[in-house]
Every structure is written in C-alpha cells, then in structure tokens.
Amino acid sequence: MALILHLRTARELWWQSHLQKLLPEIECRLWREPGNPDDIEYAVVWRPPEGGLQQFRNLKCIVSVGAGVDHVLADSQLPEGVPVIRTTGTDLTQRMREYVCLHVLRLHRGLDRQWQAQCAADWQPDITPLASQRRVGVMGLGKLGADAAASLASLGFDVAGWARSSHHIDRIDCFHGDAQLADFLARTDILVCLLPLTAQTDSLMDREFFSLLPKGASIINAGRGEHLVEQDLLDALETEHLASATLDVFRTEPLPKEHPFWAHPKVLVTPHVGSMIDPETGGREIARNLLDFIANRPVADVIDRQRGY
C-alpha cells in the first residue's frame, strides 16, 4: 500500500517526511520516484500533470492539497469513479476569514485614500458610514464563504450571500441561482468572490456582470483567477463603474511582471495568500481524511465530481 505525492514546491521532501510520520502504514513516495505504479492506492496532489494519475491502476482516492479541486478535475483523463477529497480545516477557514475581513474593512474605511493623503502630507479626515450601512455580498457559501459571510455580519455589515444552490445562514440574506443573481449584485457595494471554479462559474465576472453592480462598487476576488474576465474588469475600472479591485488569484500565476494589474492605481494585487494551507495542520487534515476513508468512515470533504465541489 503506497501513496504518491505531487507538489510543485521546494518543500516536497518535508511533505513526504511529514505524511510518512502521520501515515506510518502507508509508504509515501514522490511523483518523480513512484516505484511500481501498481502499488499506488492514494494520491495527494496539487496541479498534477494531464493524464498523470491514469498510470496508477489501483488508485482508490485522490486528495487535493487545498480546498479547491478544479486543478484535479481539469484532467480530461482523470480515472473514472475515483473519489476526490479536498483539504479544508480550521486553519484554511481562519486565514480566509482574516483576508476577507481585512480587505472589506480596508475598503469600508477608505484606507487607500488615507494612504494617498499621507503621501501628499494632506490632512483629510474621511467620514465613513457605519458598517450597517455598507452592503457586502459574498459569492460562494461553502465552508470558507459561509464563515466569511458570518464574520462580516458579526462586524455589523449588511451581508448577503449568493450560491448556485439554496442556503440558509443566520443573519445573512441568501440568494441563489441565475434568477436571483441580478438582485444580489444590485444590493452589493463590496463584492467578495469565493466561488469554486466550475464550467458555470468560469468567466462569470464579465462586462455584463459588472454592469449589474451599483456604480462605485468594489470587488475582492479570492476564489479563482478564471472567474474573472480581466479586460472587462480593466474597462469597468477605466469607466469608473467600479471603484477598485482586490485580487488574490489570477489566470496565470505567478502574475507576469508586465501585467497591467501590477501598476494599476485601482487594483491591489496579493500573491494567492488568502488561504494558504499550513503544512503542519494541512498534513494532519490530509492524514485524518485518508484514515477515515480507508476505515470506511464518513469523509465530509469528498466532493461531488459532477458539480465540481
């Protein structure tokens, strides 16, 4: 019984050692040193190569090193019928909670304007409305999105949520489906995107989408770069229909140095740090899910491959 590990990181040897200690009865192998592929029953991966998992004929489950699984499902040769498990846990949730609340508060209190005033040695008191008068919308109401929405509501913001399917969250006005998207966007001053990437959400944030937001709205995208049509965002900023964008995820990562987002005065770029997985606790979460799977205990993080999350 063996596990194959695929990570694009300089810490792959650390991950191998860490998981081996947590899973002593399973031999943990690196992708570049797989040994007999028929030994491999479990795969722990981030962005595996196209068709790469197909070589392991006895594969029983695939674990994504992160909450997103789109990088696994993008494989057109992904073995059929093999369960895919995402990695969540309290650390990922806490990190995303911090990221979302930080940037919503930054926009709400006008810290970018205050910084510009400081650079000009210009004393400019900025009177902002109460949080209860600021309408925040969170797209994606899974573990990360629901927690972020609840955290924003606890700070006093007027929070709504939108997802493909119906949800109920205390103190959150929940919208769902295509029919309710326009109404959700119309009541949103600061939009937070935490959607999973699926065929339905790819390029969702486009010119028409932005036109449904109130003039002067801001967006925060910490979901996936593929949710955003980049030129349409630049156009919406240029016409001042949107006031600003905070972007943590991009279609190409790392973001190319020549990309216009880097120098745009209305865009804040962060390098995909919204909810980075912590190797210590992430490894324990992966091991726990694998041991539950092997013992035929329920694993809440098994995704629906048809839905994509």
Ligand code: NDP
Contents of the next structure:
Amino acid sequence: MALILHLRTARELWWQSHLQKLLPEIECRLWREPGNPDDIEYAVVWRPPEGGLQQFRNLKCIVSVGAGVDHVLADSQLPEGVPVIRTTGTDLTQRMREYVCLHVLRLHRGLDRQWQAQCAADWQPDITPLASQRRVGVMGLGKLGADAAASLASLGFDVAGWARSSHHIDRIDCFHGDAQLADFLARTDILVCLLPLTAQTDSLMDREFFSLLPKGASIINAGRGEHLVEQDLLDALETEHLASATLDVFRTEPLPKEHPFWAHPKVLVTPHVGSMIDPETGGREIARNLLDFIANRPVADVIDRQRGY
Ligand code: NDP
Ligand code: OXD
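Go ahead and give the structure of the form predicted together with the named molecule, now that the form predicted on its own is out.
Expanding to the full complex; the earlier chain stays at the top.
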C-alpha cells in the first residue's frame, strides 16, 4: 500500500517525512520516484499534472493539499469515480481569519493612506468611521467564509454574507443565489471573496459586478485568481469606481514579474499566503481523513465532484 505525493513546493520532503510518521502503514513516495504505479492507492496532491493521476490504476482516493479542489478537478482526465477529499482544519480557518481581519482593519482604518502620509512626513490625523458604520460583504459562507464573517462581526463591522444556498448566521445578514447578488453588493464597502472556483464562480468579478458595488468600495480576493477579470479590475481602479484591491490569489502563480498588479499603487499583492497549510497540522488532517477513509468511516471533507466544491 503506497501513497504518492505531488506538491509544487520546496517543502515536499518535509511533507513526505511528516506524512510517513503519521501513516506508518503506508509508504509515502514522491511523484518523481513513484516506483511501481500499481502500488499507489492514495494520491496527496497540489496541482497534479494534467492526466498524471491516470497512471495509478489502483487509486482509491485523491487528497487535495488545500481547502480548494479546483486544481484537482481541472484535470480533464481525472480518474472517474475516485473520491476527492479536501483538507480543512482549525489552523487553516484561524490563518484565514487573521488574513481577512488584518486587511479589513487595514482598509477600514486607512493604513495605506497613513503610510503614504508618513513617507511625506505629513501629520494627517483622520477620524475613521466606527466599524459598525463599515459594511463588509463576505462571498462564500463555507468553513472559511462563515468564520471570517463571524470574526468581523465580533469586531463590530456591519457584515453580510453571500452563498449559493440560504444560510442563517447570528449577526450576519445572509444573501444567496444570483438573484440576491446585486442587493448584497449594493450594501458592501469592503468585499471579501472566499468562494471556491467552479464553473459558476469563474470570472464572477467582472466589469458589471464591480458596477454593482458602491463607488469607493475595496475588494479583498483570497478565493482564486480566476474569480477576477483582471483588466476589468484595473479599469475600475483607474476610473476610481473601486478604491483598492488586496489580492492573494492570481490566474498565474507565482504572479509574473511584469504583471501590472505588482507596481499598482492601489493594489496590494500577497503571495497566496491567506491561509497556508503546513505539514504538521495539515498533515494531521490529511492522515485523519485518510485513516477514516480506509476504515470506511465517514469523511466530512469528501467533495461533491459534480458541484465542484
Ligand atoms: P467551502 O466549500 O466550505 O465553502 C464554499 C462557500 O462558497 C459555500 O458557502 C458555498 O455556498 C459558496 N458558493 C459556492 N458556489 C457558489 C456560487 N455559485 N454562488 C454563491 N456562493 C457559492 O469552502 P472553504 O470556505 O473551505 O474555502 C473557500 C475557498 O477559499 C477555497 O475553495 C479556496 O479557493 C480558497 N482558499 C484560499 C486560501 C488562500 O490561502 N488564499 C486558503 C484556503 C482556501 P453554500 O454554503 O450554499 O454551499
Ligand atoms: C487552499 C489554498 O485551497 O491554499 O487551501 O488555496
């Protein structure tokens, strides 16, 4: 019984040794040294190469080293009927909570403006509105979005959320479905995207979408780069309909050096660090899910391949 590990990171060996300790009964092999492909029953992957998983004909499940599974489902030759398990957990949620609260507070308190004023040795004591006067909208009310929305509400923000289905969450004004998107956007000063990438959410944030936000709104995208139509964002920043964008995820990662986002005065780029999974805590989640799967116990993180998340 063997597991194949495919990661696009220098931390691959760290992951391998951790998973091996957590799963002593399963031989953890690296993608570049698969041995006999027929031994492989489990694949633990981040962005596996197109068609690459097909070579493992005894594959029983595929684990995404991340909460998102778009990078797995993107494989047009993904073996049929093999369950896909995503990786979540309290650490992942905690890190995203920190990221979202950090940047919402940064925008709310005008930290970028203060930094610019400091560069000009300019003493600018602005009075910022109270958090209760700042309307934050969180798109996606799943594990990460619901937690971030609740944390923002506990900081006093006026928070709404938008999801596919109807939700009832204390202190969050919940909207759902395409029919309620315009109302949700119209009441949003700071928009946080924590959606999964699916056929329905691909390129959701485009020109028309931005026009539904109030003038001067800011966006924070920690979902996926494909949620955003980049040129439409640049245009909305240029016309000052949008005030700023904080972007953690991109259509091409790493973001190419010549990309206009890097040097844009109204864009903050972070390198897909909203919530990084680490081999210790993430490894424990993966091992627990795999052991549950092997023992035929229910695995909460098996995704719906049809739905795409
Ligand atoms: P979940 O699957 O738990 O939640 C997804 C949420 O999105 C649900 O509320 C779902 O609605 C909603 N949703 C899905 N499709 C639509 C749609 N068409 N219209 C409206 N709402 C929709 O995901 P997580 O919260 O765990 O993660 C969300 C995403 O965050 C991941 O898929 C990944 O892309 C990204 N991510 C980014 C990280 C980073 O470091 N930047 C780290 C981890 C994740 P409903 O509740 O009705 O089903
Ligand atoms: C994830 C991610 O999906 O890191 O977990 O983006």
